[in-house]
Each structure stands twice: as structure tokens, then as C-alpha cells.
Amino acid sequence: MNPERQRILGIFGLLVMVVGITAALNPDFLGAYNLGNILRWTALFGVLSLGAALVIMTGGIDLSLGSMAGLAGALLPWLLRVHGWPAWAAMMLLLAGCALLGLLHGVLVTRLRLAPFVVTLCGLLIYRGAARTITSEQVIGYGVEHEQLRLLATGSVFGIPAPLLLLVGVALLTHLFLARSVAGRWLLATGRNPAAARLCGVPTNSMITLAYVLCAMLAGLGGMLFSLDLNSVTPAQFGQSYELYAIAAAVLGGCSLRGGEGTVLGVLIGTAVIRVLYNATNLLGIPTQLEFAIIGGVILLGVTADELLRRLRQSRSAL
């Protein structure tokens, strides 16, 4: 069986197991309200996870994703309420700004040869500080005049949460990019073997930069949707640790930290597993202090499974 299909079936089996155990221990898990919340938050984190996955597929990492989401999410109500910007203009400006920050990441990584870990860790700190400084650390809300805009995150269409529909659109575009476009195939080739891809004429630096740009834009989009869902933003805390959820979902969904591997479907299922686990800790009365321990365990599980599968494939090919 195809290794990617094996990974997807494995993570889907884990999802079914967690859902089954949680539902058996607490029937409220299958309630309409709870399932609606899980779907909505899975969709919101799914947008971030797809962005993280694109960078991981190139063999990089983006630790600034959560702070960038926090920056965009805090500046959206700031632009709307404090400066009176039209919603469409504010959102376009923030997406363009995130794209420029992603471009900066890519240039620093590819042209100056700085480690992605260092570049994006610095971004994590800078963007968090920028959000707090620009907003003067004030809690910012949308007020009643922007209820229609908030429907992007809180509304539904025929009972389907609006964020889930947005995620489906983003996921389809990402899948088409990776599977049907030359640039998408180049991006995966860059992650598998940068030197070989370069010898074959692939513009590896451009592909790495593109991954950071797309990741930053998805972080900005996800941050604005989170902000609209919550209705008010505390700049010092908003988006904190979101990068951990996104990276965990991507790794658990089959994205190899060595690069060159991963599927959109796997990332979506990985995101669902993370959110179901989080929901289960609340419903089953598990101390919330264990949340990050669970995330760490999930990342370790994904990395270990990836390494074991790699060794298995190597041993088979050697026979």
C-alpha cells in the first residue's frame, strides 16, 4: 500500500478510536452543540495547520505562526473600530502585510542562510511585541456594528459552520497547488532533496520563500477568523501557542520534518485529532495543565512513526 495512504488510514483510525472512547465515557461528546464547536474550531486551526504544513514540506519550520495570527487578529478590530477602515480594505491590508512578513522570512532563510528556527523564533517575539505596542495592550472588540462580518467565523450555511466551508475551500486550493501545479511539485521536490532538485532546474530558493509567504497569509487569515469568532482580542495572549497546535497537527497528519512528504487530507485529519483530544480533556475532567503534555506526546508520536516508517521502507528497498 502507498505509504501516504498508510499514514492517512493510521491517523484516521486514531481519530475514530479517540472519538469512540470519549463518546463512551461521556455521551455529551456527541451532542449537537459540542460537535458544532469541534467542527468550528477544527476548521479554524485547520487553516493554520495547512500553512505550517507547507513550510514543513520544504524541510523548514515556522514558529512565528501563532504570533502572526495574533498580530493580524488584534489589528483587524483595531483598524475597524479605532480607525474606521472598511472591513474588506482592512482584511486585504493585513493579508498583504502577512505576505510581506512571510517574504522576509523566506529571504532571510534562503539568501542569508539563517536557520528557519532562529528566523521564525525571532518573528514570534517581534510580532507579539508589535501587537501589544500598536494596540497599547488594550482589549479590542468588534462591537455590534460588525455582526455581519463576524458571521464569517460564527455563522453557518445549511447547518454547516461557515469556517468549515472556508477550510474546505482553502484545502482544495492547497491540494490543487500541491498535486496539479508545477510549483507544487517543485515545492515537494525541494523538501525531498534540495540539492537534486536544484540540479534538475528547480528554483529551490523561490519555492522555500513561496512556502513561507503562503504560511504567513494563512496565519493572517486564521488569526482574523479566530478574532471574529472570539469577538474581542487581548493582544498579549491572543494566538499564544497556536503554532504548537498547527505543527502538531501537520506532523501527526504525515508531514515529515525532513521535508518532501505530506498530504492535505492527512493534515486535516491530524487537526481533527488534536481538537478532539483537547475537547476530550475538558469533557472527561482531565486537568488542563496536561494539555501541552498531550500536544508534546502527539508530536513525539508523529515523529517516531515517521522515522519507523522510513526505516521500514529502507529495509524493504535493500532486500
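Coords for the form predicted in complex with another copy of the chain, given the form predicted on its own:
FYI, this one's just the chain on its own, none of its partners or other molecules.
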């Protein structure tokens, strides 16, 4: 079996295990209401994780993602309610703005050869400051006029949460891009061996830049969805440390920080594992202070078991 499939299967196994155990201990877990919630949260975080994964595939990292999501999420209600913009215009503007910031990251990383970690860490600080300054630290919600728009995040179609539909769309596009498009192939080649890719005539700089742009746009989209869902945005905190969750989901789902590896499906399952774990600790009534420890412990045990199983299989097949 190819190693990509194996990785996906491994993390899927972990997901099934956590779901199975939680369902056995608490039947509420499989209730429609709870499943709907899990799917909605997975969808919201999944958008961010896909963005993080794209950058990781080029061998980079984007720490600014949480702040970027916070910026877009805080400016959307601000544009709508303080400045009375129409929803479509505000969303377009914010997506375009995020793309521009992503472009800047890409240019700094590729043209000036600055370390992605430094560039995007500065981004993390700057965008957080920007969100706080622009909104004067005011908590903003959507009020009642924008119930329609909020359905993007809170609505559902035939019982399927709307953000899940969005995620499926985004994920399909990303998958097609990576697996079928010329640019996607170039992006992965760039991540694995930039020098060789460049020799092959791959526009490596453009590919890396593209990844940062896409990641920033996905972060912006995710941030807007989050803020629509929560209906109340505190600029100083909204989206804080989401970059960690996103990167963790991507890495858990099979992206190597060395670049050139990763699948969309893996990243989605990785996101789901983290969301289900959060949900499970709550549903099993594990004290909040232990929650973190449980989540960390389960992930660690999961990847360890996966690795040990893989070795066992390999040593079997080798003999």
C-alpha cells in the first residue's frame, strides 16, 4: 500500500477509535444534535487547516493564520454595521485584502529569502494589532439585520450544516488542485526539493507565493465564517492560537513540515480528530483542567500506535 494511503488509514483509525469509545461511554455523542455540532466545528476549523496545509506542503509555515482569521472576522461586522457596506462587497474586499497580505508573505519569503517563521510571526503580531486598532477594541456582533448572511455559518441544508457544504467545496477544489492541476504538482515538487524543481523549470517562487496567498484567503474565509457563527467578535482574542490547531491538524493528517507531502483527506480527518476529542472530553464530563492532557495524550498514543502497527506490518511483509 502506498505510504500516503497508509497515513490516511492510520489517522482514520484513530478517529474511529475515539468516536467508538466515546459513543460507547455516552450515547448522546451520536445524537443528531451533537453530530451536527461536531461537523460544523470541523468544517470551520477545516477551512483553516487546509490553508495551513498548503503552505506546509511548500516547506513553509504560516503562523499568521489565526490573526488573519481574527482580522477578517472582526472587520466583517465592522464593515457591515459601522460602515453599512453590503455583505457581498465587504466579503470580497476582505478576501482580496487577505490575498494581498498573503502575496506580501510570499514575496518576502521568496524574493527576500526571509524565514517563513519570522515573516508570519510578524504577521501574527501586526494583524492582531491592526484588528484591535481598527475596531478600537470594540466587541462587534451582526445584530439582527444580518440573519440571512449568518446562515452561511449557522444554517443547514437538508440537515447538513452550511459550513460543511462550503468545506466540501473548498476541499474538493483543493484536492483537484493538488492531484490534478499542473500548478498543484509544481507546488508539491517545490516543497520536496526546491532546487531540483527549479532546474526542471518549475516557477518555484510563484508556487510558494501562491500557497501563501491561498492560505491567507482561506484564513480570511474561515475567520468570517467563525465570526458569523459566533456573532460576537473580541478583536484582541478572536482566532488566537488557531494557527496551532490548524498546523497540528495538517501535520496530524500527514503533512510533513519538511514539505512536499500531504493530502486533503488526511488534513480533514486530522481536523476531525481534534474536534471530536474536544467534544468527547466535554461529553464524558472530564474536568476542564484535565481536558488538554487527555487530548494531548490520545493524539500521542494514536500516532505512536499507528507507527508501531506500521512497523509490525512492514516487518511481516519483509519476511
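Predicted, not measured: the structure shown is a model, and the values here were computed from it. Under this definition, the rigid core comprises the largest set of C-alpha atoms superposing within 1.5 Å between the forms. Residue numbers count along the first chain shown, from 1.
Asker: Is it true that L63 shifts between these two forms by 2 Å or more at the Cα, once the core is aligned?
Answerer: Comparing forms between these two forms, the L63 CA shifts below 2 Å.
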